[in-house]
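Next comes just one chain, in structure tokens: the form predicted on its own.
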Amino acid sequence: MSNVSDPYREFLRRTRRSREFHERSRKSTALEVVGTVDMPHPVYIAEGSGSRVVDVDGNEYIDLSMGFGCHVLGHAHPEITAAVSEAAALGVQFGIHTPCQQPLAELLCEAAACADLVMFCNTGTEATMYGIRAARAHTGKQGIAVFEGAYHGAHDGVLVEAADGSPRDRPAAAAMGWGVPEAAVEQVLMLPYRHEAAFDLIRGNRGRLAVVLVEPVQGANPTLDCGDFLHRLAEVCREAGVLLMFDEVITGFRLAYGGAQEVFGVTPDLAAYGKALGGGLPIGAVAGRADIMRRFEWQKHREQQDKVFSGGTFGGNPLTMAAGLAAVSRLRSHPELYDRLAGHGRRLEEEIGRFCRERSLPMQVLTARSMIHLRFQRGRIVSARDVDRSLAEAEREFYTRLMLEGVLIPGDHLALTSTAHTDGDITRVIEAVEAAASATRGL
């Protein structure tokens, strides 16, 4: 169906109930989901199972969003849903201590090389926020460094991007949207991704930097050829007396059971987690060295400067802990599942990549095992900052046509597979990509 002359009109025809939901929702809701979800109008999902979701109009899609990375085992995995049901029957939330956190914390400490201790919160955004706060308390310094093209959550401290027109080797930090205080931006040193100049900038700012925060695999630029860069980054941070924090919100329990730390053999001082760790329910976690993490035990510290405050009614709640324990336990006991996930990325990269090269299409397939990104780009890609805006309309049409083919990749177009995706699903995705690309104007 990708060969229809007007894909947007056909999309509207198929999703009339979703359009009606959207029109009603706009009367009371300022924002329903994250603002990066880009469609002609929102599609409302009614149910999901395994690798598939069904919208309110009855259209079925092979889902490659997977809750933006939460569902490594697929939608509605029976072990996870059973665990949540059992936990809910005992009470959904207490606020005070329960025995629910310790089993999942032990698994995370076992899996993550950096993790002596763990603190649970509610989102990946909270995890990076708390990690930065602990790093500042531990070092006595205020500055943080992030890399161009990265995303570390929605709190003021990291809502920055490389300013347009700033030099590649010394990118300037700019607020990512209105409402971010200038004082927050001033605390951020923007670093060029996979560039030698990044190391010089860290050394030159060692006196003010508490922590360097990095996605070991960038969500917008997934690749596995960044291992040498991460090793050097860890060395430079250690020499400069600056803490290193991995943002493993996407990579944790997705690239491997031990996340990017296992894949690349690099151990940071701190790591932030979310998504897959919670088995599909809201979760965040900070893990790291004991001397840093014990600062969260603020009630035990006599001196004010040693305390790091954290709070949240739902952190470590029983339902999330049950879902996370079920998901992580399944991944731990079935390491072969990671071979399946890696196979998805290999096939998509090889077969779609070959199709694009044979037809000289300005599309490239970047993969890091089950993280897949179709980049509409000519020339070499180094970071997520490399964007060819001249292809924006063609890209939008392509993804609309892909939905008409029954494949869903919304948002910032990072595709994520699950262990529920079959070989047949991957074949169908390849066929859909080829059909959509062939029909898209401007490619």
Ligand SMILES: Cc1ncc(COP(=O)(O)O)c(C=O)c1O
Given for the second form:
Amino acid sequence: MSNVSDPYREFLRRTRRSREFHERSRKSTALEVVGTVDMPHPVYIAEGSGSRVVDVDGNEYIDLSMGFGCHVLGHAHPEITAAVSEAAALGVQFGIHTPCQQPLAELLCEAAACADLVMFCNTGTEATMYGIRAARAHTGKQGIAVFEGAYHGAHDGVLVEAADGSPRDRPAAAAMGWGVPEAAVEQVLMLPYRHEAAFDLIRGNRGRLAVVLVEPVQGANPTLDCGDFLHRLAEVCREAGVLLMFDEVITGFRLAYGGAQEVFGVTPDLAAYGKALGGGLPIGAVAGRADIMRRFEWQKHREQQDKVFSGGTFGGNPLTMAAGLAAVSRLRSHPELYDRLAGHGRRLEEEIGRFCRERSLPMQVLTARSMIHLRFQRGRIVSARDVDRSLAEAEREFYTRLMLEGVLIPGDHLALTSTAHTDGDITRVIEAVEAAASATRGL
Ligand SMILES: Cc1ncc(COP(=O)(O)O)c(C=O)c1O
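Alternate state requested, the form predicted together with this ligand (shown: the form predicted on its own):
Below, the chain from earlier opens the complete complex, with every other chain and molecule after it.
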């Protein structure tokens, strides 16, 4: 299978229709999605069910992208599909009030320790944007701090990364790509991840920082040994008078029903949600302390000095609310599903980890339950900046071979399982990783 001598040519042979779609789409679309996997062309998915997706050429894959994390219950879960069909028949969107938001809002308030109140929007990007705005309004300060290696969405306010070559204990913020205003970058203090210096930087910038935004488990670096770090972070923020916002866009309803807040026992002031909360439909939500969240209560023609603007045609639309309610209700009534998700990460870490160690491969498996990241790296990994670029070509070949083995992991290489993944699927993923790694040159 994946031990063909030229995996790229084999990939092209198997994905001819995808290639046709890609060539056609380039005439009308600047960018469809950020690349599925770094390959000659993307594969186009025709359908998905449970743990599987099938591409337009008829190739079936065990999917470890899960809609970039939306589908904790797997693709096309029958309860979600039924709820969406029922809601669609009643009209998909009204803009004005419907009774649809309240049930999901109540579940989120119950699940998330920080959530006195919630506000729905459409994406994780919007959720972090609104959360930051509320934090600025509440504290009267402008600056925000984020950690190297984090991703918090695509708005200007967070499109920063650690500048290449900047010191480990004091990374500089650089715009991620062109078009991000310098003024936005200047508002961001970049913090070293899981590094003592981060706490000093927060203390030293307390006068200008409104909020520290953190992925409690980084998608690029998923591990569960960050509990102490998060406890200390919360303490330092509290002492410094800086708000703490968890970005639970991936971890919410995935790591545990109560997200990272439940797993680590840390309660931030605010949290951003997305992905799993919407059961596969577009969603974002800000949740947090009532005194901060009340600032969203904007009303036309009233004194608005201390209010925060939010808007959006689709926020809290009935279709998304129906999908989210079906997904979250199912997860709530089946807590054992989280044991299954945790078991996936455990097995993948143990078995692939053992294989890599036995063969002295420069690959490490990082896991936080159903969040799994294969890192091509020798030596200890602390932050997402610990990257060995000399292994980039081998990594590309490995992922191509993995697709030939019938396993799909998205371009950011964060693999995510769902409750639909069986023990057999996990066994097959392990076999596929072993076969692809064994055949990859330069590993
Ligand atoms: C941790 C995190 N925050 C925010 C976002 C942005 O969410 P969305 O893509 O829904 O805008 C993402 C998306 O991958 C994410 O992983």
